[in-house]
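The form predicted on its own is given below as one chain in structure tokens.
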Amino acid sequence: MDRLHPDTLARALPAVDRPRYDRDALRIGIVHLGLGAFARAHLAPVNEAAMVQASDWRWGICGVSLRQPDTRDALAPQDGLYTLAIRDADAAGAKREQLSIIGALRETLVAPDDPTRVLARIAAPDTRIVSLTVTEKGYCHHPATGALNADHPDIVHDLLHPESPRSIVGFIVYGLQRRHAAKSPPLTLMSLDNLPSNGKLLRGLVLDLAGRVDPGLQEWIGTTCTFPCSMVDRIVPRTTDADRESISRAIGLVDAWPVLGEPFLDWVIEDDFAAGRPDWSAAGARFVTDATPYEVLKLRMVNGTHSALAYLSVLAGWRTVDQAIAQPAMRRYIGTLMRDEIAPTLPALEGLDLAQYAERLLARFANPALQHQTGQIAMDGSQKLPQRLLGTIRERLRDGLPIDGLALAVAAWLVYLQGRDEAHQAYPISDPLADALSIEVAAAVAARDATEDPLLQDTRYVARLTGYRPVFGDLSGNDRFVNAVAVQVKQLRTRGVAATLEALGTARAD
């Protein structure tokens, strides 16, 4: 077969839709951090929706990958068209494909390859917007506080080396120190990473460092540059190598890195924006005043039962969250978990009905179409459960609430850390604090082997990890916090992930 690329658009087979309109039009108004799956997957869509429903083609994309060259020679050769497949199930369990090609993706630059070329296009007079999906891990900062992480290695290489900067933070204030050298327009600097807050989060970390490099700087972004907090969700697999030869044969053309998502999209995102925006509520998004309560809500719902899943489902060798959801013990548990400890501490939203968020949630992960694995959810958990779980037992203990099932989750993420699953295999831990977790691990672990009294035991191993304060704040040495998470390690610990599950779901029955 032919390769993806405009010259061999038109032979793409009938059913796959595609760009119809000049792509040479397009101008790159649009910078992204991250140019992984999730941006292509829904940025990108959305935007392609926003542009061709109101003929403007001031919004084209360059997409910036900021660790490793493989997206951009995969997209390069085909002048970044790209795949995006949409799966799911009928009401019989048969599995569907709808399949788009994608042309809003205009340029794409690796950072450290030409961090110069990329800290260019963040100063170009036409970029309006820098947007970011970074991860969690991405923003150099301390997960418990949001405080900029000063000494973190990125952050310290780009105080010295501006012309080459490493973090995220650093292209953005030094793209935007050329900008304002240059007297071009401000511009919006738009977060779609899970985190609460994630404009004003982004905005404090920028400023900070801004302050260091040049207060006249710092008081010029802070004036005139815009941060809009948004929440973004969609479920959105890592490609394997059978879906890009399933999806190549689909379309009837060689597509090298094709991206994978869910029917299900939501955007609700602040209207903030100091330079124009795409009308992308075109495409389903959805300008609000103020989108802490979406944030809140998609924080503790979605990520905070998905990373709850993931751990317990990795320790029981449950592979993908289809399988694990459709143990019954696990959607009970998530279901109760969803009812009774998360939703009592979301914020009031007109209309939502939250049984009825649940319920479509929990039909989203059982999507069997995905096969989205838990490992891949698993990673990075020192920077996602301040954001998805903490927050949420932080209100419970306040108002003097029980953190039964809350507790479990952070307990299989601590039982997780050890790096063998119930029938003892091996995995690996991928987490930018790795090194330090695994010494906490070692040290818990110790604590735990110097008493032989089993009531004391796992009591000694929480504290000790939950000790670990860039991870658990002000949680750390809250006694009921502690005693509620040992409970629950025991439990892992000489019963297993399905006892424990059931056991958990006969205690709250009685």
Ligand code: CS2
The other form holds:
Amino acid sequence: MDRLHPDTLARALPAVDRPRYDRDALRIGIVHLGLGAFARAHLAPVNEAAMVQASDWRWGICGVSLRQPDTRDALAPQDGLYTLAIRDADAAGAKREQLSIIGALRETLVAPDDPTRVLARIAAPDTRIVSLTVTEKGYCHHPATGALNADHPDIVHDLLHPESPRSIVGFIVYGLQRRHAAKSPPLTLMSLDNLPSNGKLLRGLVLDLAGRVDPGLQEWIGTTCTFPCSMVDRIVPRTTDADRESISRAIGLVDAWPVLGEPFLDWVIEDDFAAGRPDWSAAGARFVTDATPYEVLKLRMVNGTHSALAYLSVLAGWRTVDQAIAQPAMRRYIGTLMRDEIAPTLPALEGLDLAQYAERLLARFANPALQHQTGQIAMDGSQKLPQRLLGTIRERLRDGLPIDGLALAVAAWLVYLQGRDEAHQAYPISDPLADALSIEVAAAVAARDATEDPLLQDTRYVARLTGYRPVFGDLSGNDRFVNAVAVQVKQLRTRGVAATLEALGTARAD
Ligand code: CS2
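Output block for the form predicted together with the named molecule, input the form predicted on its own:
Entire complex below, previous chain first.
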């Protein structure tokens, strides 16, 4: 089979959608930092549809990988072309996929190999938007407070090496410094990560670092560049070798770097752009004045339940989300968690039927064609828990409301951190704070006194771990929180995941 490439594109099988415009006419208007699967399955196809609809070719994408060269190495021989496979199952349960080849990616850079080119791209006059999907840990912030972690090794490095930054915030600040020096117009910095008020958060971090570099630069960024907040939603599992093979067969050309995702896509973004934007509403995006209620909805409902499901499932040995949600007790737990504990905390959104939203979410989780690994969602818990679960918990505690289901999710994380599932199989803890957390876990295990009542032992364990302020902030030392989580840790430890989920359902039904 030939390799996917502009010269072979005409040979792709007829059912495959493909760019039907002159890719050479694309200019680079967007520099995207963090060229993972999510951006290629969300931003890029929406952007492509918008460009085509408006015949506006100013918005080609330069994608930047922050660490590994694998994406560039795979995509350069394909001139940036790749396949998006949208997968689900029909009503009878038969898996199906819809394939499109995406052409919006015009350039692929690897930041550590070529920091100067990345900085030059951010500074280039044609660049109007710098967008980001760098995951929670890419922001070098304190997860509990959102402030810049000025002691982060990458930030310390960047202040000493303006020519070759490592952090995202460093690239943005020094790229904007060049832009400012060249008297080029300001641009938009657009975070697409699962963080609350992601634009405001990014703005705070960029202005903090810029202030340490040059107060004049800080002033220019603060008064001329914009940082719209956004909510993005599409489940995009990691691509496997088997996916690469099957997608290549399905398009009739070898694609070394396809992506896959679910049919569902949502994107709500504040219409606050310093230098214009494509009309992404052509492909379903919604422009709003305030994205906050949409972010809270998505982070708490989709990501909160995703994380709850992931930690419990890793412990129970359920490898994929659809396998986990097929367990009746898990489905009941996630449904009840949304309805009884999360939904009542959400800001009102006109026209939104929350019950329907929850039903659709359960159906999305049940998608059997995605094979979304629970171990993948479980990664980086220290960066995810605050906005996914802890905010909801804080509000419910403040209002004197029960938190049993949320406490089980936190308990599952605290047990998960011990690194062994119920079959005693070890798994790695992938988390930027893994070292600190493993010290905390060891101390918490040591704090247990085997001569004491089991619940008291688990209370000591939970009190010690939730005392870790970078994650738990002011929840540390909250007795109601500690006690509710300890009850669930005890359940998980003594009865296991399945029986704990069953018991939760029964307790509720009583
Ligand atoms: C997931 C998200 O990996 C994770 O932590 O919860 O990537 C999730 O699939 C997306 O946010 C859905 O929009």
